[in-house]
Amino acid sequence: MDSAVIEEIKGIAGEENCTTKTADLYVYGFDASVHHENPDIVVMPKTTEQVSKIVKVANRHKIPILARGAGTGLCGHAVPLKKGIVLDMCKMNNIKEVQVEDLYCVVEPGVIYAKLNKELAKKNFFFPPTPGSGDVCTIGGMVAVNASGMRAIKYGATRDYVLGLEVVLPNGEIMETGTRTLKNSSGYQLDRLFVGSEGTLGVITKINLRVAPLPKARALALVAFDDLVKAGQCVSNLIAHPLIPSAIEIIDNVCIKAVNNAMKVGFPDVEAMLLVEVDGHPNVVEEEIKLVSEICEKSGAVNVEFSTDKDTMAKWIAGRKAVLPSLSRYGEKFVSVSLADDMAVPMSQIPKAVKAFQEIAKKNNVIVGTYGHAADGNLHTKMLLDPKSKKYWENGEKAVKGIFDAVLELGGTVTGEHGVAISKAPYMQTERSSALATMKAIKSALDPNNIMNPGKMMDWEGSIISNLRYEVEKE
């Protein structure tokens, strides 16, 4: 990037919001996805001026710019592939209204999720999304992947909650979609085409979303089964009761065993367990949980036991959550990549999916944990390899190819919370091939210069094991 582009975003910014130092660009490369590429300049704006400002600079000069939120993207999101102007929007971290009796509050895109819902605890409210990456994530982050979690099943995704937005615009221009109410029918809803637009379209600048009252009591059961396609059964057999928990986590025999090896926490050393989270007030959870374990020993589990005591639940959440690091310390040379991870069938085919998931990793020689938001549909499979090894990167991408055509044959799709970026762009463009002319002409239309996170999505080329973050050894 020419020096003069740089002096003129640092005093628009104040030098000291502004870094081009190697090591800085190195870090910046990275987010929790396996690629990695260096940016030119990395900026920390603190206003939606600032930002529109230099978005102007980088529309005038034709350079990428990409807004990062925690860069707790799986897929490449914050990789900034063709270099540019990484905007962190961490300093933007405001929540400016809090307004409970109109159930909504507006903020800015740097704040933290569970800082957000520590501030509505207060007033008994809450923003119901439940992102892994809950503690660290940002709520801009959130609404660029359309992120959810565990409890999708009963209150949604970030989509559902989003009223509208500030957008900085890739020609500068600052536009307010949406309003601060329930309920709207005036023109175009952009601010839905925004949400999951994976920052391809403008920058977040400011985000109006609905609250909920949080539940009066919750209870969590924890369920063994000595086979992985009985537990998918499982989900499926509870919600046709009909029930509708506010959550259903699945972990199979490989997740099992990393968790309890690097946490202690004591799950079951089963083939498949279940975690069925019920919630509301006291007595519907009282009896909902009682039928929880009635269905699952119906649909053959070998132990059920529920607990309401608030540590309890807590310690095994946490157990699910580490899942993801754990599986890094399941074997010694193994690391645990995201590549097939976060599909999502109709909750009737996870039985399918799970025994396909299984004969996929045996085929190709690769170790796979699967995991996830059952409740929903939402799948997560954890592949782990070498990553040193050219040959376990290859087996790793036929595997993921694999998965993939076995979720869209069962009528799923290829990322359900994660969003698509790098890793997941080649299936998404099989999954919505008759619309990516239709996306293309969009992002033509706003962004005419394609500055806003360049090359990802509907846009991607070739294979996505490339800007890897490892050191490949040739074989």
Given for the second form:
Number of protein chains: 2
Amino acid sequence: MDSAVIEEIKGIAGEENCTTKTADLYVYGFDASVHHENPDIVVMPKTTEQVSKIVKVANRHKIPILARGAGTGLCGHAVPLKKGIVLDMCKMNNIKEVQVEDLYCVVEPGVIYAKLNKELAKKNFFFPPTPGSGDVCTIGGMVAVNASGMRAIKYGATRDYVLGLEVVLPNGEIMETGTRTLKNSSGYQLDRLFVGSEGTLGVITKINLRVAPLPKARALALVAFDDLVKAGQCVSNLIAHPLIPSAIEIIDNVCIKAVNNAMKVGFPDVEAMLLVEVDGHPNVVEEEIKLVSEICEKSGAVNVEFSTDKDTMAKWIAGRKAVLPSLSRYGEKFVSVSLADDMAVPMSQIPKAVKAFQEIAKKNNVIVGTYGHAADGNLHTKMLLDPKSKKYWENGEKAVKGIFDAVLELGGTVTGEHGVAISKAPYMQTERSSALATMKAIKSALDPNNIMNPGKMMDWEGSIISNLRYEVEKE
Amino acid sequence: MDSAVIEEIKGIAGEENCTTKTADLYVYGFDASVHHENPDIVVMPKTTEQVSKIVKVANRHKIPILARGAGTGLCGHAVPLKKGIVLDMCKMNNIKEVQVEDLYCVVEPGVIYAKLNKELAKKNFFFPPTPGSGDVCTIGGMVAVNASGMRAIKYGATRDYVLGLEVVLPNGEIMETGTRTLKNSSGYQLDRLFVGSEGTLGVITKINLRVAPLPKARALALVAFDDLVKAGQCVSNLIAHPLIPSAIEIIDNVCIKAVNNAMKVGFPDVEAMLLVEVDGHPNVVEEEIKLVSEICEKSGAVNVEFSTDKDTMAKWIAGRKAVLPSLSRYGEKFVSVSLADDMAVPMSQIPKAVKAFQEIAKKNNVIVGTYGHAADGNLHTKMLLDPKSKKYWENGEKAVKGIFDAVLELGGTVTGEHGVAISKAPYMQTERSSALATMKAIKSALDPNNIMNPGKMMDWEGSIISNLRYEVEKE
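Could I have the structure of this protein in the form predicted in complex with another copy of the chain, to go alongside the form predicted on its own above?
Time for the whole complex; same chain goes first.
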């Protein structure tokens, strides 16, 4: 990147908010995916006006630009594939308004999810989507990928809570879209288009979010099964009852073992377990505890243990959240990688899906751990492999293709909540083949110089196991 | 329109599904708005393939094309302003799938809202948005304008229920977007962009909708006030408690009088009344009845009457629904017209909003009836005027501007659920001034020949009291 341009950017944001140090650029080349690429400069803007000016510079010089939150994305969203400018939004982290009586709040994109909910909790409200990385991830990142989490069945995803956005467009203009009201039909719902657009259409600088009252009571069941497919069938039976729990998490034996090895949560060493959460009015919770127990037992559970004790529930949830990091300690040489990590299927198809994943793992000689938000059909898998071995990656890629083919066959989607970026790009392109031309037309219309997070989603070409963060041995 | 083109269209859809009779074209020139214009041909397609072929013809010849549902829109969506082809979607009215165990259904756009809910009710489910015209309006129309209704505070708007769409694009290609799963982050959320795009980006031919379990109990309160502002304040007090009712309807004295004159519903002849609905688990409903009564009394209600009797509740709701037609019987020469009919403000601003509306009516010498979905800040007004008098229309237009200015000042939107089309176009353009360029860029990218419902929303120029359905006397 031209040094005059770097100076121009430093002039806008202040030298103290920019870095071009090799070590910093290396670090900002990562997110939580398997991919890596260094940017040319990292900027921490403090205001929308600064973002606007920097984007204008980028657009004038046709320099790639990418806004990142906490870098918890699992598919490469925050990896600056075409180098250029990374905007770290962490300093735009103010909660601007909390208007619980009007059921909304206004935040900057760098606000941490958990911090927002801590503020809202003071008034007995919350922002319901519950991403696994909620303790560290930012609201801006959640909007960029339409994040959700385990409570989507009852509370929906981020897209359902975005009432309005302020966005710096690729030409540097500042756009406001949406409202502070619960409903609006005033022109195109551009805010809903920007949700999930993964930084390819603009930089989000302010977010109006709907908020909801905190439920008064909550209970959590740990349900053990001697068969993964039976656990999947139980999820289906619960919802078909009908019963809308606030969450159902599924965890297979690979994941249970990994968590039990890594921490003292004491999950039963069974083939599969469910964590079933119900919330709401205390009387209703009490009634639903009985109902869940009955349905689980009828569905062949070997044990059902309910708790309303805060510490026990927190321990179990911590165990569930520990699946992802724990899997990397599964075997000495192995790491857990996110490839086919975020499929969603109609809930009734869960038994077929988990069975298919097991068969695909066996066939391709890889270890696959299955867990996820079963209540909304969102299954995560992690592949355990030796990252130095080309053979493992190739087997992994074959397994990924098998898993995505199976998911689309079952009427599902390749990503329920993590997004596309690099790791899922070719499979999203298959899933959305009839919509790609429209996506590209919108992208070209809004970003003719293709500066916003280029080379991903519709634009990605090639294998998902390129641009790897690991040094893979040559054969 | 060229007779060869008309023959080509008849060849695609079948002569029996097309009409060019003068009387038919005149009738299809109306919707429920104040506007009118005849189309050149009306077609009732039966399949997506027919729609695709007809759109291809329209695009080749650059002929305007407009898909309509039941024509219940209040802003001119279904009025073919630039003539051309009207597609009446009433024959594409099949419910294709009802998968309550997966919480979704798939419908064609011509399915009537009430018919869908009758089918879903057999399985104890429903599609929650509750438009006032629900007995006759179509799901396709609801998607086109992001319709909602009185239950949006608890259940959201149509945009929150659309999981996927099949759309015939302006070039005639058939696009599928979205999923049958509860969540997805797989590429741009194009389905959410098409919601509320009012037929300007394509013809919706299939809709995947999330469904919800029917609440087990429901109760309705009729709450009387001697002051409209007090009633508005009470809404605010209820929500700030916090309490999320399933609906709160507000009705002012102009509307109460109109309904009492038109039918024997026996609403109290007070300055304002609220209908407060709570639903859910029977125990919770019981508790919330007490809570609502307490808060209403504290807020200065002169009477609170709760009912759980089905017939009484149905009578009150019918009275509320009768506001719109009843207002046209207010005075001999007067009709009720929809101009500034659908504002939404943050709920805490309702008292200020209703006060402003009263002052604006007085100042401009027009009669304004105020009612609407107060729980989500969505206020309807109807203007009563002599439609033959130019003076009345001019006063009306001044009042409209005053009302919209007040609403935007209060942080609101010019339309909560009815959409823009013609009647709200200039005011939407004010509200969304920083987003207009982006809307236009998307429109041009997808519909370069501007054939889809042209001349409305971003494209409208001029006064909203042109293209009137009434013969206005010259001065």
